[in-house]
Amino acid sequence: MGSTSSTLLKIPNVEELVQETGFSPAHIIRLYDRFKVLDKEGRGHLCPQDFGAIKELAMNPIRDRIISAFFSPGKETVDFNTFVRILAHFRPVDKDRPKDPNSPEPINSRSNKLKFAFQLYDQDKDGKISRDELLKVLRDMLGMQVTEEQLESIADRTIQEADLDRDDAISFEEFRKSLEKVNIDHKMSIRFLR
């Protein structure tokens, strides 16, 4: 892995990144190694093809959505800092960390985790999950198991459940309300190796 400090030196704005994401330097180094593996040509940034090359990912039904979540709109590449920032969504919420009311909301907060999930549905970025958008996700996830009509009914029903203002779409607020009882911290966190 090389010496810790030398690897860290290669990463621009490390301290800021640590501060912002809550990852420890050890985490960052590990992620940096991974980043370099993914970045086969050593350009210092990743493009969608690099993600597409991860072969375990190929089986994931909503792969494309997740990959595109790494790229801000209009951009074709993602640099290391953004990469880490996106992954930081999935850090478990740390309880012992002192809560500073002045500091900005941490990336791994509940609502940020939810926002990440929400934007996977909301492909046209209008702040609402429309029926069509939901249907597409459903089609991806359920695949051949159910018929198209059943998919539609499921989509309708899902929207009915969450839709509070009866506009046949799920806004982020409605999305959050509908998942109030779900333990997002558990469901949207993974353990990062240090």
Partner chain sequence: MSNSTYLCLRAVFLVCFIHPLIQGLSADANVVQSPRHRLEPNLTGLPIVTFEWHHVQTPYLVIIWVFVAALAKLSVIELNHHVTSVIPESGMLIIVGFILGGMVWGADKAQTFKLLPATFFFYLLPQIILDASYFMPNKLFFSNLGAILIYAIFGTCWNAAAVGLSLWGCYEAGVMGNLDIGLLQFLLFGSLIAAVDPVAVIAVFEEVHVNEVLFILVFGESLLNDGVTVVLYNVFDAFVALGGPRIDATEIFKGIFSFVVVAFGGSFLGVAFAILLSLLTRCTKHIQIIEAGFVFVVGYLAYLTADMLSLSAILSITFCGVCCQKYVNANMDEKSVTTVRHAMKVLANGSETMIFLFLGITAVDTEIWVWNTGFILLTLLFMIVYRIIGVFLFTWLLNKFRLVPIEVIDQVVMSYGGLRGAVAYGLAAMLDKDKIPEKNLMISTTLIVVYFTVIIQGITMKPLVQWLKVKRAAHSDLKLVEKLNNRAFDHILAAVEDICGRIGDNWWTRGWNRFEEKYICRILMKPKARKNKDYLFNVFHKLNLEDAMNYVSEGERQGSLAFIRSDEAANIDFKKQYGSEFADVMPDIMVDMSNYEFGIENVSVTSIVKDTIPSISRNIHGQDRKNAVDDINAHHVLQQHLYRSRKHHRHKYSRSHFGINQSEDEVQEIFQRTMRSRLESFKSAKTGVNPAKKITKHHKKELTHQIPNGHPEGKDHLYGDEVDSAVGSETGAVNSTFMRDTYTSGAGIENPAFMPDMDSPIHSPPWLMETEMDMAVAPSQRAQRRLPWTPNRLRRLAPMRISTCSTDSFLMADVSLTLEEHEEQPQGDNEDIRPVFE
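Please give the corresponding structure for the form predicted on its own, as opposed to the form predicted in complex with the partner chain shown earlier.
All you get below is the one chain by itself.
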């Protein structure tokens, strides 16, 4: 127990982090240990290159988009608290946690998970997923498995089905509606955090 307490003391604003993210102190310690492993030089922050040490991420075809989601525009580093807040999007929803109507929506809510996923597509940050943005993700994910013609057909069909206002792009609201029946909590949860 002593090492747990001493590790928690090293983490700035740990109580606030537990409250905001819903992670338990034990999860925070595991994430802190993981952060320290990634921060090989002990700088107290991570750069995009540091994420290359995550083998599960190295195999992901959209790894660059996922890594960039950790960094605010114009920022080249991420500190531990920001690292934890981003990972909180992937925390399974705690169905037993009482809902306080006065507290902000949890980071790992369905809506926030969808916003996080949406930003992986909306690379120009204009609030819409264009055909070109969708095609780039499809190319990254499917690569040489399908022809360019098939990719274009998938993109066109996806936009046609999701684009309710017929502006040839998918807004966040259209994205949300198109995924109403998808179990986002299951698809966007990291197992080691359960």
